[in-house]
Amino acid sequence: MPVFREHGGHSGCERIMEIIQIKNNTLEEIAAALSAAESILFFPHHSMDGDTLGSSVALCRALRTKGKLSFVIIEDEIPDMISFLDCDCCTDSLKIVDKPDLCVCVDCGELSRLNRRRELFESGRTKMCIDHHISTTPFLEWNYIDPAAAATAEIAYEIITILGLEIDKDISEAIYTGIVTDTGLFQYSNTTKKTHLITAGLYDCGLNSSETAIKIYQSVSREKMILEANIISTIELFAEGKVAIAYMTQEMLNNSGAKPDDTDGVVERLRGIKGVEIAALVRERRDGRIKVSLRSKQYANVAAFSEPRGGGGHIRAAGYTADSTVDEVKTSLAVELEGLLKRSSVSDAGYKAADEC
């Protein structure tokens, strides 16, 4: 299977942390480190999406064919839309492997997103990060961060092919799930020729894209539909129709009978409104904190907006958490996002970067 390489190293990412030289490794170095380890644990980020879980499962399954003791360590419930990825690789046991050789955070550049699994991650003899978020910088002994990759699943595909491991139907489905969810069915501007070439290669490995798409997008619960309808009814437009803001309270969630992850995809629907450049979904969490999910269509950099607020993500998709109320966040966002639009330029629309969380 071919390995599609279009980007070189990221020398600008090199920095010194304490005594260790932290750098962005090559894919070959990452593959060699994975090959050298006997016990490997993969850690998707909290509030899993298709890319973090799909990439983790694909790498875990592939390395098991090489005789590795490998697991995907999860702690929250897998969202319904990607529940088909659940397999004997996935476990919530924090004692599955004692002192693993290698712990890998996947599609995740902050250990805080590992929550209660962090202690297990840090018990690994060696630590690695595989990611494509533009806000992630190398911070572990081994790192491969490529913001030009449409999804971390693209990187997983390349690693597996470098190792010469077979990609079967299950692995191809996991990789495809990561790609298709992070590119919005290949609609977002992070989609490249390379994305399509990798996807084309998956068909030779047994991928049934229609079957997988039905599992992801056409198996929606009634409760999710009710919640989405309630959220959409709260839409307000600002900045002459260029900003759309909607919200969800815990009362709305409870009344619908839906799950917290059933809000997945709603902010993208807000962005789909004609004339909207920035969409924001303001969600009240069970702990009372407010989660803000942001999406932009062509030129606004929502990652730069989110980072000073303790968040991050991609240029066209980012978010952060606030200690406030739904009404207070909505009010401030209406003003702040209009300001972001004024600082942005339509000329930025041609900038190619990883686009979706």
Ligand code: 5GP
Second form
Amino acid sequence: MPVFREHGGHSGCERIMEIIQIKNNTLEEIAAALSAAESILFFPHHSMDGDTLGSSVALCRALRTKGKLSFVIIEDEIPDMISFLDCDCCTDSLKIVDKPDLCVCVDCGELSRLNRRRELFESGRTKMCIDHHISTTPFLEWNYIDPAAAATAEIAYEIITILGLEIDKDISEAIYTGIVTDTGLFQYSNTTKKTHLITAGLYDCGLNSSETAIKIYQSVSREKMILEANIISTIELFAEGKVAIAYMTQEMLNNSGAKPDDTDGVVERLRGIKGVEIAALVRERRDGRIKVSLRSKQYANVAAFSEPRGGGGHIRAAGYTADSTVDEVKTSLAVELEGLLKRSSVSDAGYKAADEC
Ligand code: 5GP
Ligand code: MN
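Write the structure block of the form predicted in complex with this ligand for the protein whose form predicted alone appears above.
Shown next: the complete complex, the earlier chain at its head.
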């Protein structure tokens, strides 16, 4: 749906408000805008996952082959399970390019998720959003938001194809990583025929799926494994076993020796319990704020639950941050998620958008 924004005003007797229509562009327009720029910076969202980084790296590498000056701007350490994606594309320098022609936020529909990279993003001559979150509406000069895409990596693949650029082995691995991490290895309901067709095409570009899957899923540290076990042991079930809630405190994190992003994948394990429809992981962050990660299995809309709480995401995977304590959030979530469950209808199960990460 188009979004209308009141854009500035004119001084003088008559004040005329300009109304700029901000809308989704076509993939061809997005490809042309990328082609027209000489310097392009890609911005994954903070707390990087396989899709935001895989899509950014794939686009960056592909555009470099066209002679573009291109980088992926990051600010956190890359999580271990996806650190192989870097390919010399990533930098945390905020001075790498002065006044870039184009800044692109990838798999991210809110500039607040760029944290301290925001100023660099806004210094771009033009700005673009490439995303698949259902909670994202077009908000920049160039937008391509497709909630039917299982992963932003599907969109990255299409853009690279339209541009006629070569997909080498590293790019195929980056796109594959975005797809498998956002579809839970093709398990979730966002997976489509197109997801499989794009993946199939990657094998012609050098993809070794088993090798890549081992890097992502079978290279876990002992510390992460122990932290996961401790978090899972806190599990409580509510609403006749349909709601599962577990938590992690900073003390648990410190005692395990694991890294903050080592909680990745735990909330999906909670959802894996038979009979659970909604799973919640409540994490105490280092700054004391509480991060809530939500997953649903077949019919509850956790994006709609997260949005009024200042967060967002997808129908089956969403989150938000609360200023509270672990205990308070757990207590209120038990009641509120039972309410969400009652409001949700099993008939929602037919919903077929990109409802996972
Ligand atoms: P996770 O629980 O893995 O952090 O996030 C699940 C999904 O919800 C991801 O697609 C993520 O981008 C989205 N999400 C999580 N937290 C937030 C938030 O605070 N704001 C928004 N807009 N999306 C979020
Ligand atoms: Mn994604």
